[in-house]
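One chain comes next, on its own, written as structure tokens: the form predicted alone.
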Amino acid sequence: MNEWDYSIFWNEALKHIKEEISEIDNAMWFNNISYEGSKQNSIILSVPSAFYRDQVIQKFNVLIHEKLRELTGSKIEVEFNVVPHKETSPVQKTITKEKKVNAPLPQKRNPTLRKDYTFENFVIGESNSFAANACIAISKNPGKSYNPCLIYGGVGLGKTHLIQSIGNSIEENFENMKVVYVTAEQFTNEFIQQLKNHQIHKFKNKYRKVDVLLIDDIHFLENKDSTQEELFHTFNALYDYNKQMVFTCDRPVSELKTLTDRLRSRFERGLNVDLQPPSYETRSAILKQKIESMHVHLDDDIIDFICKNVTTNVRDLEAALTKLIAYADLLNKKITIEIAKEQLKDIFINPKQGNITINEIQRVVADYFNLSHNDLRGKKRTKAIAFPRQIAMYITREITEYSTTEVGIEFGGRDHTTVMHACQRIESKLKLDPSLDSIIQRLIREIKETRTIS
């Protein structure tokens, strides 16, 4: 027997894995993964393809490695090996092992930008233009315009693709400056951890010695007040140096409710641009991109299904597409419209997947308080128009990805504070009112229950 003999371990990590993952999940990665074979301190496993690997890295790693440990009581590597099915797969792949015919990539890479997020791979289209060429401007020449920039829009849209596309393209073009990207929640946890530890100084080295900074989702300062002190004086100790900052919210920093004024007034020092929804012809330019770079084929039709049911983000796009890519590959079964409808139908029956909008609120919230559709648009403030008014609202940001602004523009041109504070109200009342609860919901099914799927 092998000396380095790990199958038992494998074997038992399996079954706490099955206790902690549905019965889909298991059937669907787990039952085509095989012990290949061991060596010190690393299981060999073989998977079906390169695109089955990758999901398991990244759906399972930790949990796998956190198996193995809890048994072995060291730390174990776990690597891959690719074997094809012998039937060639309808999902025609041009490869199946990685391409290492490529430059080698820089040795001191920063390790916290992701080398996939650049210019060159993302999809330029009317809702992102202005927030693409402003960071692609950034990029040639940081520091000296278009500083500060805030990147806003809800989730899945781009921002944290574009932020660290500035990053990548400046360690390539400026090779002497120092870049730093971190989330927004890294700093904080990292400030909070320094200052335990009575290292403040070194925290302070190293964000306020930087040429660039990005720091991507901002609105998780809220209610942070020492972090937003912190970042207050970094932006100052930076800007007042013509050092390049770059920041990510989901949404305008105007409604973020418990962010200081004066940091407040530092993001909105620069440029703000927002990233929308993109259109019918930047999903589908998105969708054949992502399609060309996994190396695989969907029929058109299929794509403008996806396309038109899938209207809310980048990230939605991406999980449909998966979870078609993973069917083939995995059932060894030709894509075709049939089953993309019946794969995809749970993805697009989620309210914030699919084509709900605030007319279809809006018209349903209307003829259950027996008004009209016109009476929710309007101008009028009247109680019996106004509480139907601020629930359909409420739903609206409950169940879609609309911002604030957007809600207004549907709801007859009011301001963004207006949706915020109807919001605010209807959040009030569910906490004095548990039967108001009841209604919202049914409200909300009811507008689910009047959907259709293209």
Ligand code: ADP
Contents of the next structure:
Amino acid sequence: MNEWDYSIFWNEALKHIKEEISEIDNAMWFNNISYEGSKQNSIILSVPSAFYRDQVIQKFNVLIHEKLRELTGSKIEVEFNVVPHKETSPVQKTITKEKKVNAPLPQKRNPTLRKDYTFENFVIGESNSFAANACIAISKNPGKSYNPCLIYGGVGLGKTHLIQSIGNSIEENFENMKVVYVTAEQFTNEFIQQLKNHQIHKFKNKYRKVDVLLIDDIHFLENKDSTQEELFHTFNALYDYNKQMVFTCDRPVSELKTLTDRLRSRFERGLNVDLQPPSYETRSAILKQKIESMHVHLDDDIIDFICKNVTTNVRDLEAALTKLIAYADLLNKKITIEIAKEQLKDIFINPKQGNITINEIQRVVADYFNLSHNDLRGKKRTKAIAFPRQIAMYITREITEYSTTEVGIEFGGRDHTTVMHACQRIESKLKLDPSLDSIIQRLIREIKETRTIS
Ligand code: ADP
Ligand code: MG
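Since the one above is the form predicted alone, can you give the form predicted together with the ligand too?
Full complex below, order starting with the chain above.
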């Protein structure tokens, strides 16, 4: 494996392409293309025959290049290798599979890893496929493909599940590799303890001699200067020897305050991937998987009812299910929709999303820029509209729980990656232009005020 690896972009591009072409074209052409490798600025794909290659180039060359360009932001060439009867890559298979249930679990060796946090138990949907596939790729080639990797996203979206899945998978497949998983809090406490005991060499020995270092919840390191310093040196020691590092954080590292610049730049090196709140389909797939693994039964209308009402994150989804099952167990009753409604009514309050709608945000932002509300919801891309639209998307992501997919739909039926790019663009502009921050803060205040009046 070389340092160029565009497999993740290819997988994502493939997903987008599949949405745009017919099922027949998909089955005929794309199910037989597999990712072979990458070179600088080019991807190598394998196809089963020369005829096949020529047809794909003729029919889909433009589309493939366009998607890769959208996702990577640069021009990526595509080379085809003819390899008769090659299977599709496992990563690609995982993407197309909505759900996998309870495959055999790895032998538990590492007591700090939960053995049920595996890729097999992780339901992949569009809100998490980029992150999940990056993690799968890492666990196949630790230290080689994406190093370091930072997974970020709100509470209950699967960060711990994914980072531990990497640990479990590597322990299973690379027996000689030493994997260490800790939360940033444990890392900090251990560091302080060993300092006190004058045993800091023990600490260094432990963390600088691993093959894979997994640190969960690095937002905990805010304001912990000496731990940050220690982690900085640990990072450098491991990085120089191509040891894999994965971190999780509850927000992008750019938003962590009081993180030293040099540590921030280390986290931002490599790959940063985000987890979004799951869509209805993914929530439903997750819930069904949990129900199956708990060997219980729930009628479809109850599953639908839960998925429609619990929109925040997977942890809340699990909490709703656990509550219902416990109730049914205790009273030895079958769960009906009436019981579900009654039992779950406290869980269903979601003030953040309930308060502010995308419509309201669009109205306030459009007013400020002297545009009509429909301009922001429309398809026009003139500069005068595009920038306010990006701001409105950014604000929506900041103050509501809508997923990028949902936001995209409300802004002229755009794709979730467009929303992601819009937010990134505003974030980078914010760094350069402090006056933009005050405009955005003012808009947010206004949106919230409009809300309380109406
Ligand atoms: P975080 O660390 O981001 O707060 P966790 O990894 O603890 O979130 O996830 C919360 C719960 O939801 C865990 O029990 C986890 O197994 C489950 N979970 C999250 N995402 C998924 C998913 N895509 N498929 C199955 N279970 C999931
Ligand atoms: Mg966690």
